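Only one chain comes next, encoded as structure tokens, the form predicted on its own.
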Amino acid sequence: MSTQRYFRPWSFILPGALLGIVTLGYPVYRAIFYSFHAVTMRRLGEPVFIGFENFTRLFGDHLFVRSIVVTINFTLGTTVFAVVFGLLIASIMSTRGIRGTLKARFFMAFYLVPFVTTQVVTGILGRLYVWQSSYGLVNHLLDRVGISGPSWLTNLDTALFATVFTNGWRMTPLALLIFYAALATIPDELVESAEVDGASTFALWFRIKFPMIRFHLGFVSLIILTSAFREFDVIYGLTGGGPGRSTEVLSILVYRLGVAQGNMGMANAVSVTMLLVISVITIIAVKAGKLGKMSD
């Protein structure tokens, strides 16, 4: 009986695990394999082992270093934008008198639209109707208040901001859903007693609400950060990595090296570097979460 109890869960896990190994494990293995070889798109079956030469060339390339800087700015900008605005909207939606009303439910459903929209569609719609310099929504709103908006996606100084804003807007619903669910679990009696004792809004947030949702904050930040770090579709739909490589993140660099130039060895070296960075970030975040629970 105990043996059956032990093996029964694996009968449910095994199909998904096997599918994951086939669809993810083998491509990861091939990416690592090609990263140590000189191989082109036309001659995938004729790799030549060159050791760490791809990585040596990569870290000596100023374009790769620039892509790292752009990726860091894009990732951190998206994460901060989505977490801050998701938390702000969730805190408003979860307040007494608003939570559970018909308007609140409608707003929640409406705000999920960016998250369920295909990423490349989000990028293309943003390029054509939001950030377009002549008739885009942003410049139209700025023009209403007497401000002449720039050419957002063709300007070196504003293109990255536009991509960060668009991707952050797309990821905000994820933060909103999780934060709203977390804030809804805080007992109203606890909040009311703090208000009766004269707690300010600042004290209410940082003494009661924040400690109770801090693990949700960490979880959401990690999910959005890892997603933004490998984002491709939104950026490619918006700018294609331009202008002047100002929005060329690492995923765009992989596409340019592997697909446009056919250098699969270098492209896979970038991919493996991205995999290592995401793995390290995830391990550190998980370890920090466990230490936080132990300290409690």
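Numbering follows the first chain given and starts at 1. Just so it is clear, the structure is predicted and the values come from calculations on it, not from any experiment. What we label the rigid core is the largest C-alpha set whose atoms superpose within 1.5 Å from one form to the other. What changes on going to the form predicted in complex with the partner chain:
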Second form
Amino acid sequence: MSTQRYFRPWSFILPGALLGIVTLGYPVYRAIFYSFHAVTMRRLGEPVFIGFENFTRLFGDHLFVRSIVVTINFTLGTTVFAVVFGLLIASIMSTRGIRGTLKARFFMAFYLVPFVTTQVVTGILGRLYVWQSSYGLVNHLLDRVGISGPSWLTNLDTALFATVFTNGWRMTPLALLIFYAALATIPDELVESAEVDGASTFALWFRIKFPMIRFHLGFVSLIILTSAFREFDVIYGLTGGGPGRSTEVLSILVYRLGVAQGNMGMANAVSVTMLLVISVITIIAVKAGKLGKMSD
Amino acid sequence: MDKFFIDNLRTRVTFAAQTTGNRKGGVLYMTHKHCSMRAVAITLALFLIIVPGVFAGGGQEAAEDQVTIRIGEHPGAHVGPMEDYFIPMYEEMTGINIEMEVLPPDQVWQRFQLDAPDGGWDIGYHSPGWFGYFYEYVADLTPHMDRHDFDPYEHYPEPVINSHMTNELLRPGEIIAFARNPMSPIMAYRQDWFEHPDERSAFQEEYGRELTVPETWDELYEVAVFFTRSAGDTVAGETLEQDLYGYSASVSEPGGMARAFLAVVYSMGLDGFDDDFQTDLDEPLLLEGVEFWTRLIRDTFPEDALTWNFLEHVDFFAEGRLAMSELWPEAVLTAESRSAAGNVGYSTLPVWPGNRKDLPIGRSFLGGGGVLVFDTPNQEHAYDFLHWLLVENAVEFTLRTAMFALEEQFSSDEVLGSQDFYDDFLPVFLAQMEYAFPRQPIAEWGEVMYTPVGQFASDVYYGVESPEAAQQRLVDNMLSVFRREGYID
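For comparison with the form predicted on its own, please write out the form predicted in complex with the partner chain.
Let us now look at the entire complex, which starts with that chain.
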């Protein structure tokens, strides 16, 4: 009986675990395998073992280091943008008098559009209609207030900003949804009694609301961080990694090395590096944010 | 209904009701009647699933006789006429079904590489630079041409056969494709502006020589700078509503940049690498070329050109916002439209004085493409369709697409009479093709030349690396690939 009680939960997990091993474990194994080989897309079946040579070449290349810096900037920029705006909008939407109204529900549905739009379409539309220098939406709006907008996507100084803005805009609804749900769980009585006790808006946020949604904050940040770290579609559609590699994040580098140049060994070395980095970030974030205790 | 099943079910429902404390659990007791209804519902559902399957199976047998040819195409002027005219006509004539999918340009070879081993395509777009990625799966057209008593050497210019229809390294002795739109870029310019007295006198005053169509790359730079003007200025006596630019190509990185910059590389007489896989890209001449190219883009191209893909700049030319333009011949109908219509002059690419091959004109690679047949059970039908389309209907095809490959397409009176500008355009087109650079037929051409050369020019233009460092990266990459493939030690 005790043996059955021990093994029974595992039998429930087994199908999903097997599926996970096949769909995740095997590709990860192949990626690690190829990263230690000289192998091209055309000759995937003929890898030649070269040890750490791919990694040595990568880390000795200043363009790879540059790509890491771009990825960090892009990831942090997207996360900060989405979390700040998501929280801001969610707090407005959850205010008494607005929460639950028809307008609020309409706005919520409307605001989900960026999140459900195909990523590559977001990128292409951004390139053609939003950031385009002569007739794009952004420069049109700037023009209305007398500012001459730059060529956002061809300028080394502005392309990354445009890319972060676009991806942040796309990820904001995710943050909004979770923050809105979290804020809705705070009892009105708690807020009202604090207000009766004379709590300022600042105190209300930092003494009551933030502590009550801190796990959600950590969870949303982690989800957006990991998503932005591996983002490809939006950037590819928007800038293709340019101009001048200024938006060449690691995932774009993987594409260029592996698909455009067919060098699967180097591409997988970058992928494995990405896997290691994101694993470390996730573990640190979960430990530091005590996200593992969310369910307690 | 199986009594054991009912009892078992009853026990489980009761257990569930008890363990969850659901006092209404008893209501969930299944009766024999409920179970019978459930059995009927399941039977009905199975019936509804199986019966259509049976009929569909019958239909499948009939469908097995139906030949379907799958075509993977590159976007271009041929797509509309094929979809709207040629394919429906052929389907009606033969009863063969043709499915054409237009693939994004930068995914064509990748899709073929992935799908060809499984017979995913019967016909595919052919670019000589991509052939190496899937050459094992392509059919030899020689026996099919013999069936039709068609000798390609009597119909196509020799450089076109060498570049687009054969590959002596990977498929020796075979015809691997039909050339459909082989071409090399020429230059288009606004003839009316070049002939306008105000422009001629202004140019004479500023540069001390006559305004003529540029014959060298330096002259091109000079004329392009001359015509680069801001909105509010005039050109040919008319006030400009928008900025005007002297010259442009589509130079998005790295593909667009590669396509355009290779015209400078090949005009300088560089080959990239020779028959012994020795590179000439380490020459200081390349640095001279990239410095010139950077200056030309910076001073005369519209900034948006840096985001444009293949041929997008030709729209800009047609709208009267470019004085000169790189022109891949398949875009001639676009160039001859809107405000540019009837005002376009054509010229071969300018010469690079002191080039290493003593070329009398500038040149780029022989690009454009063709169509190939994959080695599938449908290959005979696939070839027959292409023969009908590109050989038997060659003239009609050109009239509808402005694509040229066979000699009879260049010389047909019907074709020549169909557009006023063909008298000026076609001789330039042919002259340029005569000097076009045929790409080396190795599988890794894109890996060592196309993408890295485009990236080289982009990196230098944007200041990512010094020209010398970028050149070294270009050479190192080439040597590393050649070593990996065993071409050199």
